[in-house]
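Single chain ahead, by itself, as structure tokens, in the form predicted alone.
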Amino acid sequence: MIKGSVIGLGKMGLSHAAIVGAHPKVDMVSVCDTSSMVLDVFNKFTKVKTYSDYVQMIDNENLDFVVVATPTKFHYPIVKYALEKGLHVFCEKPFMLNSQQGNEIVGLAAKKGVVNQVGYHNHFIGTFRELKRLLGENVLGELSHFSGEAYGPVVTKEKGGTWRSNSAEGGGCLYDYASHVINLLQEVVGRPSKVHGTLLKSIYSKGVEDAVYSLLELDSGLTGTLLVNWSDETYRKMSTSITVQGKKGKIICDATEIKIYLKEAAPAQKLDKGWTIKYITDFAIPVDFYLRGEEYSAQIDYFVDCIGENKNARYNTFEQACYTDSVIEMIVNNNKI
């Protein structure tokens, strides 16, 4: 059995603890959080060891990996300490608050030769994987435009300050919401290398943005838009989509379906002329434990399998997440011009 622990037991940390704790290949030996109330619940209802100090836990327990789900401002010291002890690390997004720290951690992970992964779960949604595959098969021909969008009801009224209203803690729509879309775009369509214009708009929040609108240029020269708003109450939950246009057609993709329009049929892909709609049920990744969506379990399954098989991760590596952080910095700097 692979021995693991979860550090940080907020919303995502508790989800990870449930998934890790139910995993057939994992022995979740401990958890760590600063909340005595949360730890009391684990002490009462589980046999898992509890700690309030991650250093003490890592030093005391014979762990193979840790899942780090703390607020972003704590990622750097925790991940660094775990790597220095030779542990495999799964870290929640956003990765770091600046790319300088990120590059240091990327280098350390490579030096230690450990499995490293960040929780950009969209890469474990089958429709987005199919979009990447179709673009790789050049079904749209020469590309002309892309758009990455996300909307949801996170901040829908003015309220008191929390970590979400402090960019130094990873708060704000750019770090918390738009990072998902940026990371998905960079690995599915191409990596942004320039930012030509940005609007960071506050709607209800004070001190951080509630919406991000930006014009991006990829390494390939392709340009497109980033459109993200977490103050849109017309959505029940976060909704992420990518649209890609090319000379041969257009693809619109989200977490539930992929809609493909082709000017001419593509027999090799079994796609007819005109519109073809396929649903997530055709592409969903099978998992043993379903919580919030199969993608959350699938990403942990992949992380555990990489550890067990002693192979490097291809999805959601520290390097990929660090690049996302660098794009966020480009957007912030562009907004200051």
Given for the second form:
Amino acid sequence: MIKGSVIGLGKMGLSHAAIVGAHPKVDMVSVCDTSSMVLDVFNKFTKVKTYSDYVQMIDNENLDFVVVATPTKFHYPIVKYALEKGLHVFCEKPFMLNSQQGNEIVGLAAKKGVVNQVGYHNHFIGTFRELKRLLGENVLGELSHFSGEAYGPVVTKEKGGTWRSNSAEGGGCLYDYASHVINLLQEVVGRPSKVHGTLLKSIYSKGVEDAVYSLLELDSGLTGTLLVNWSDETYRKMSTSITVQGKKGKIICDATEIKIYLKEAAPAQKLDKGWTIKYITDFAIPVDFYLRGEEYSAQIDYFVDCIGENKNARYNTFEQACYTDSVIEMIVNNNKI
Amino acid sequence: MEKVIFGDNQFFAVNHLSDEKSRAQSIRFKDDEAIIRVLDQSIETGINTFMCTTHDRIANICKHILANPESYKNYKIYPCMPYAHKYANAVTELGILGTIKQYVPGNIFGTFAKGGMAYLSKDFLKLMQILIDAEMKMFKGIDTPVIFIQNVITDMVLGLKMYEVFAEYDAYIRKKYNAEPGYITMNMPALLDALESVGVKNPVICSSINKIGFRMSGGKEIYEKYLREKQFRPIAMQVLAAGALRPKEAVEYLGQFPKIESVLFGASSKPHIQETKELIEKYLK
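Starting from the form predicted alone shown above, please give the structure in the form predicted in complex with the partner chain.
Below is the whole assembly, all chains and molecules, this chain first.
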């Protein structure tokens, strides 16, 4: 059995703990959080050891990996300590508060040769994988435009008060919602290398943005839009989509369906002329345990398999997440102009 | 339990296949009257059980039912708690403690004034009971013979291996509400094993059961094995696999498992409700 632990038991941490706890190849030996209330619940109902100090936990327990799901500002010291001790690390997104910290951590992980992954779970949604595959097969021909979008109802009233309302601590829509889209665009379309025309808008929040609108330019010269708003209550939950336009057609993709429009049929891909709609039921990655979406389990399965089979992770590496952090910095800097 | 249970996903823009369709639903069911109209149509076809989340708008539907007792004689509601996105969005914004403060009824900090949160943290089960009571408030006066926990909570507790929580939930629902506790899950075989391990016998479990294995974690084979061999009261949901299956083949598939007591489905038009109900009654033994 691979021995693991979860550090930080907020929403994502509890979700990870449940998935890690249910994983047939993993023994979740301990958890760590600063809330005595949360630890009390674990003490009362489980046999998992609880710690309020991650250093003590990493030193005492003979762990193979940690999942780090604390507020973003704690990622750097915790991930660094775990890497120094030779542990494999799964870190929640966003990765670090700045790319300087990120680059140091990326280097350290490479030096230690451990599996490193970040929780950009959209990469484990089958429809987005299909979009990437179709673009790889060049079904759209030369690309002309892309749009990465995410909307949802996180902040819909004027209030604040947690770390999420402090941009210096990784709060705000840019670090939270937009980072998902930026990372997914990187994976599916390409790396943005320039940012133009940024608008960071506060709608209800004070001190942080609730919406991010920006123009991204890739190395290839392809340009597109980033449109993100977490104060949109017309969405029941976070909804992420990517649209790509090319000379031969257009694809609109979200977590539930992929809609493909082609000017001419692509028989090799079994795609008709005009619209073809395919659903997640054809692409979902099968999992042994389900909580809130296949992608959350699939990413942990992948992480655990990489550890078990001693191979490097290809999806959601620290390096890729660190690049997402640099795009976030480009957006912040562009907004100041 | 009746063979056919009417669900509420269509009313609250829950569509597992299409965000666009879910938006269309949210426009169509903007007014409570539109929901009530479809509920009444389901009653006209002979469906007398409505299974619904504890969404804020269900409170309005409950008020309507209570105000018109003649029209809803023998009508049953199976509440499913909590409406998870309400809490999930709140936890993202406010943290766990902030969420408890927001959703626990106003006087909780009075109730626990003595030790405040410190007291609360020592009495997690009391907190669970308070939250259940808060969610159940809207159903007072309505017949709720089965009360469910939503899959996000069920599966979270399952994954964390806090199985005693199920036993406590089970006991509280029986004692306080004189009702049968039910469990919605995406991990039916694992849940059944967990419930058996803490002495919960013959539980009502609502899970995805469909011909293509959609949202049947661990695979279709183990689900089918449990449906044949284990002792429990299954309710099948997502039988159409979010629309990937045609109703006839979907319901026909369920027919091979005599243990399935009920099928949960939602629809927005009377002909569609009628058709699905007839199929279920024809094929479910």
